[in-house]
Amino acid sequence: MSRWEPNARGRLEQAALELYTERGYEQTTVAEIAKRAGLTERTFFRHFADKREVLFAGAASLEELLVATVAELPESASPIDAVTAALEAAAAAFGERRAHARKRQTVITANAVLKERELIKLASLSAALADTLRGRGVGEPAASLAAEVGVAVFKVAFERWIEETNQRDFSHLIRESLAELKAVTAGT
């Protein structure tokens, strides 16, 4: 093993997701992900705190996305446009990640803990993007709904991305799941 090689954090992300789909989540140690990597587990460890984290590395950017989105709109933005276009900045950054994704989210249905893992995270997007309406002067509880209803779309374009076949971007979903909703709650 070399001291030092460069993207150490993303070769470990690569190595647990290859991993977790051949062996499985339970049947994976840190130990292994490290090996695979060619790194050593303190490695591993300098850059996440369990091998949960390492599917989850990149909640922290997509929570300071949507945040950062939200905050710099113009205040005539409505709380639900905030919303939206946030969503939108986050498929953006998705990108061509589709495959990368599909693998990922397998892993995480598969298991009941990484399930779990998952559900905090979008809690805490919620919370934040709340709070970040709030600070924008939305009250309650127009703040928790629009960012509750955000997260929900998100959830659901984000499934159907994942799912689809035949290749929709994930912006477009974003889009037509808000439509969905819109026509539930007009109900037509």
Second form
There are 2 protein chains.
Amino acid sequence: MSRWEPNARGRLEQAALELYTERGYEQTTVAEIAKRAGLTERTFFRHFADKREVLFAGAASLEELLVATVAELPESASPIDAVTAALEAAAAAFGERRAHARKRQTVITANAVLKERELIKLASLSAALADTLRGRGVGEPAASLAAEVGVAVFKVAFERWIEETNQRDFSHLIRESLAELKAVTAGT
Amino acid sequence: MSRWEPNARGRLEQAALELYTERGYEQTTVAEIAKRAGLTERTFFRHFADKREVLFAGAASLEELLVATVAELPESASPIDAVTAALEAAAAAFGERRAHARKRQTVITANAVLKERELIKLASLSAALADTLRGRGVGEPAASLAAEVGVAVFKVAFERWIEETNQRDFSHLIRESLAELKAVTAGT
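Now that you have shown the form predicted alone, what about the form predicted together with a further copy of the same chain?
What follows is the entire complex, opening with the chain shown before.
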């Protein structure tokens, strides 16, 4: 029964974000998302478990990217170097998607259930990073702390990146937040 | 109608934790918690919104404690000094409650809904700390980063504290995690 639908996944994500922005998340149904994308509900459910997961479709690939980046570094890289490399890879991957990221964050911030799901995503990112660092022989608590710090820098830089007045790119803000973090923990 | 029940709140918390440990969180009802505590369901609902919130009854006072500790520090305290003072106050408040903390964490770890609620608690702690730091004139992103780092240290030290084999006290582990954090961010 399944037909090949060119970029069905991307079209459904785009349609969902448009409808959540126009009508609100709660008020939007899967049927409406599928219709807007010119696809069927069946196709929607081949790609996503429910209307919430459309907004978190990128979480698994972000996690894979961070883990792969850290896993490929030379053994000599320190935990903070590893986390820095992971964040730079993330910034490069987000690249020009700022308008999309802003819209998505606006939808998430307006809904308690989505905010919870976002927290779970970040906790999962942190756990995956810590796990990868331990796999490289980093001990505890260093591995968990480096991972938590990485996610904190990501979160803070991301929030600044999507601010309406911001002109700087994501990787610049990542580097700036990392430098600030070093200054803060050094007590200066 | 309301009678004074000596330490009703504490008795309900204790009864709930016992039942969640014995039977599982899902399998326990508010009626059973009230009965175990020798109180009525009405009394339960005067103190807690539902059976989930019994486990998070301490979150508001923990947040108040951290915020009050930071707010009372001399102006000269740096953000990391402020966060350190807040964590030491938290460690002192947990004090001898390790057995309770371990049992509670075991219940939470076993249940996805409770894990989400715990993430919300920690995010709320971080937001309150950042807010207090901004109130003291700390700029962004320093305030958010210091707060995130504080919560990360708290989380990591807490997990080590409740480990079965751990013999060290919470404040020792907080100081150790803070020192490790400084080493990690300095790249050593």
